[in-house]
Amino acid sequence: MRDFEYLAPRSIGEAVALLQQHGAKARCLAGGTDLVLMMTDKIATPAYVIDIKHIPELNVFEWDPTGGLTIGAAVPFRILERSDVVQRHYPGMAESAGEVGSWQIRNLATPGGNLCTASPSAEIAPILWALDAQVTIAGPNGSRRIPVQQFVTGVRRTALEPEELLVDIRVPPPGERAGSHYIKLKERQKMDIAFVGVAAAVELEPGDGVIREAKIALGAVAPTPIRVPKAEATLRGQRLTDERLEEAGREAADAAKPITDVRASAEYRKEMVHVLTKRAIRQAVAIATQH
């Protein structure tokens, strides 16, 4: 690992000023579980490492029934995994958080860092896509908020400008009869990269099993996470049947654009998108029915 200068700002303004001063020579560090490995492997060689863990706004973790959930960019995955609020209102998010490495890693790694690394197989991304999350970005001209679907623009590429940093993730509150579920397909039981990630979030009409809203997102099968509008439309306004489930699974598989690599073939990934989408939808509906 090459030498670097360690900087620890205490405010968003100070962090932005450091990013303006050092530009592309600087990288932000939240948990460090991705950045340190990239630096060790010389994939990233920053001259300045800006530790953002001490900035109060980046450590906010708040739930409001009206406004939803705010997750600061430096909040570790372990908090999401164990939070009663997340487990109750966003079970798919708790599941995705629990899939990140070991519990030791989850005590350091952050959803903000996971998004900023912009790996196609990032665990947190599909469920955030399915939950219509937004992200807050701070820069020299103040802050801006964009849908999370616009944040990741390619493999290891985001909408962040060199002088900007991710402040938080905002997740809207779920409906009265809502449920979500995340499934990660990997080779080993723990601590492995996803072959496929599938997230489903649904909301049911009151009093019956009609699906008012359905959102399905896929990870590790395209350069960025993707939503599946055709599969969502198949379910919306309908009761869940085996035929509807099969159609939604096939439409999700058709939308996937996976590659073949040493871990799995493109054909295998497509078939597993079909299978896992059906499982994720069924479980999300089952959770929503309990409300």
Ligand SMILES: Cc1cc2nc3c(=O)[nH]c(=O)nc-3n(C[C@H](O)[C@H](O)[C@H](O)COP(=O)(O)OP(=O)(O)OC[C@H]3O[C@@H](n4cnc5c(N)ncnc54)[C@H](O)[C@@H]3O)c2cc1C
Given for the second form:
Amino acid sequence: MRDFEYLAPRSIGEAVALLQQHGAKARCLAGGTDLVLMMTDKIATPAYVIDIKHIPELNVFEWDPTGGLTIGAAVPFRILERSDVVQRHYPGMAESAGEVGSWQIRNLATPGGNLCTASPSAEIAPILWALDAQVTIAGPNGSRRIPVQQFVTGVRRTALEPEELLVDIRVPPPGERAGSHYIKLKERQKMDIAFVGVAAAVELEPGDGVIREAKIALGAVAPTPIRVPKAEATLRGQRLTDERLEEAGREAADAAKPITDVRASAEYRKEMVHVLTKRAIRQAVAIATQH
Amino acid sequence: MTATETKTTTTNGRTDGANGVHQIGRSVPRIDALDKVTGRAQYTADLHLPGTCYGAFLRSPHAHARVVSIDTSEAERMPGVVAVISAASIARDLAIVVEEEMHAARRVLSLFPNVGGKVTYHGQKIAAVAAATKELAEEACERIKVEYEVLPPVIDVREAVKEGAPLVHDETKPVDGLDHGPFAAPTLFNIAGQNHRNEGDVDAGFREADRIFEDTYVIPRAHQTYIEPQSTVADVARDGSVTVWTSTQGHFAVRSNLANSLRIPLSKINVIGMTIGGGFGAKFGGIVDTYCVLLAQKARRPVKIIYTREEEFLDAKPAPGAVITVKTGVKEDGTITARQAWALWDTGVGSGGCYATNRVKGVYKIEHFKVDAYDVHTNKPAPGAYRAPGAPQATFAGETQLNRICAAMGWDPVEFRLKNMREGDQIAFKETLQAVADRAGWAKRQSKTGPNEGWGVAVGEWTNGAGPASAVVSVHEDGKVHVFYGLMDLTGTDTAMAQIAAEVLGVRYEDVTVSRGDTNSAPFGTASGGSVVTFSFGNAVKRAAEDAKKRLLELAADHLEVAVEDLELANGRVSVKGNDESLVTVAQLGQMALRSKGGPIVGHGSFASEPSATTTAAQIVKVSFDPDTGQVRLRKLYGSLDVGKALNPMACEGQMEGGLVQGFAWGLMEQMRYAEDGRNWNPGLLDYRVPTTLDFPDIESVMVEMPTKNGPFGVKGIGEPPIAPGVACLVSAVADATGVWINEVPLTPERVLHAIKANGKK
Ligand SMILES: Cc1cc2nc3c(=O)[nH]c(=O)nc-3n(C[C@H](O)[C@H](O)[C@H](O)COP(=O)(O)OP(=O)(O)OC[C@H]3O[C@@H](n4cnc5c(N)ncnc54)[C@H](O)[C@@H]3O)c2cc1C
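Any chance you could show the form predicted together with the ligand after that form predicted alone?
Now the complete complex, all chains and molecules, led by this one.
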């Protein structure tokens, strides 16, 4: 690892000023579980490492029934995974957070860092896509908020400008009868990378089994996480039947554009999208039905 | 989780005097446990000598290429770089130093490829640099300019033996091939070694058979994935004498390797074996130590090299892969009439593997048996040992096929084995299999099997080796005992040795300390591999303790004025038989000895080599699989092992579980992969998957004790055998669950799903 200077700003303003001052020579540090490895492998060689964990706004973890959930960019996965609020209102997010690495990793690693690394297999991405989350970004001209789907622009590319930082992730409140679920396909029980990730979030009409809204997102099968509008349309306004499920699964598989690599073939990944999309929807609906 | 099932009551070689309180057979905690859990244990990486510089390697990015040029000049000029070595620099240095010793010199020269020569695997060392920091050394490596002429690689053994395949080593001569079997051809290429064995007459045996089965099994290379990577620190004194601190299974082996490969007199090398963080057969030296010494010679400063995990995968000594075809003839009554095997072992640029094909025979009565096996060169690093070298691969083929035969002929796999197993003196094949079957409730397994679940059983065999070992046991003035020797403790063997000394000398295990000497101070000891340690060093320590005991008794006889025969040694004291009043403590004797004619109490024990008896590891697994994704999960695991005598049952259990996990992991997920261009495709722990604890259920271990005559207290070497049956056991259980025999491992979800579909099972 190359030598670097460690900086620990106490406010967003200070952090932005440092980013402006050092430009491309600086990198933000959250949990460091990606950045430190990149530095060890010399994929990243920042001269300045800006630790964002001491900025109050980035440590916010707040739930409000009308505003939804705010997850500061420095909040680690383990908080999400164990939060009653997340388990109750966003079960798919609790699943997804609990799938990252190991306890030790999850005590450090953040959803914010996960999004900023923008790996195609990023664990938290599919569920945030399915929940229509937004992100807050701060820069020299103040802050802006964009849908998470616009945040990741390609493999390891984000909408962040060099002098900007991610402040938080905002997840809208779920509807009355909502349920969500996330499934990670992997070879090992834990400490593995997603071969395929599937998230489903549904909302049922009050009092019956008709699906009011369905959102399906896939990870690790395209350069960025993707939503599957076609499958969502197939389910919207319908009751869940085996035929509908099958159709939605097939549509998700069609939308997936996976590659063949050392982990799995493209064909296998596509097929697993089909299988797991069905499972995720079924589970999300089952959870919603309990409300 | 363990119960010791003592099948035999004779405790061979049991010493008297322990008076009921045995120090062997006790599950005492490891003697080094506290040091390890508190981080006090000193590994090679913990060593910081003043003035140390750090070594790094430049490696070939190609699997097969001719080296057109190497230019190290820029790296050499970098400030902070203290030594750069390559084939050219070594040749220059050698020309100055020696002209006479050309034979030895050639070995040094072969450490790096020459200009005009070839690189033969991805990751092969081209040059090495020592610099003030590791980063600087790595940067200097990047500044070395190498031009290559890339050649087509050969990565599959089945291709490599064919005419027209690229030759890995240009000088390898074609050999006569076979006129039978799966790779029949007049000539075979890239052959690195051969093993032909012929017992009886297989053709006659197959004629006697009612059914004949033939299957081909494919198993990839596996890395031992010890936690601590290869690491060495070397320092060279003004007079040229060399000190090496290293992570090794055998510091004497490292010493002789260095002496041979670098033509340094043995007496000028001192090797200090540091605490070792796992080896499993890959730490006998040669991977980094040789280069570290060469750099230190040139740098005139201590040099430290710690491999990265990536380097481990690119350029260490993994277990060879193999393609093994097995043909077996069986009579309707379940008698095996003949067995024949053909094998190609993927030994990369080296050799060593094909002899293990003989293990396809297993522990069964088979009159007619034939093997034709080859080590085959491919563009991959040379292989090394992994726990029980070659046994998991050969057992995968032999035992999986036995299970397929049972499924096809309607035999119960346990009954079929019991029917065919060999019997004999000091062996307990049947008892061991029966013990695990009983523990698992094998006979009633159908009632415990849900949909998409299945059971498998397999048996591995192994006979421990033996080697020269020696030890010194001293009794001190406080009555405490000290064991000193040159043993590298990989698995808790220091603990077992302390127990042996305590047992013989009638003191508590807690009153024994153990220390390991470097190669200058310790008497010679064979390396820790081949399950030799407890068998060989155990004998040496036992003899040394008996020698010390003799002195103790003589001193006591003198003091108590009785004959030696009338004395007994137990609980830290010597007393007159039948007279509890008349006694002297071991501590008092230790003090008296200092003033005695014979001086301090020091016992010596040496051991050369004696044969042991074969042991078996039997394992049973219950698996489940997901028919939509192909994912396989282990649900229940049972292992049994004939340990001869469990000196420390907890340590035995550790060996049983560790080996079992490694075997199953190879079947389930571990594989070194090479891309089309011959490059290593998964050089890291992200994509070379080793299981975590969550991938395994609890393991129930059952020990069987059938003593062997030559082992101390009846001990058999047990480190290796538990890795042998796992792959076969798993594959058979998955076949039981899915109805499909998948003859290639690991059983990745994709492979399993594909196989089920291809067989129309879904
Ligand atoms: C052993 C291990 C297991 C892992 N398992 C998984 C897994 O199962 N699933 C998975 O998806 N990932 C996994 N990862 C990857 C990693 O843990 C995750 O991507 C994690 O979410 C990264 O978060 P972090 O807080 O550690 O980010 P960091 O490493 O601190 O930062 C990551 C990147 O984001 C940038 N960054 C961080 N915060 C900000 C900010 N506020 N504003 C702007 N830029 C920022 C950094 O500069 C850096 O480029 C694993 C990693 C390890 C080492």
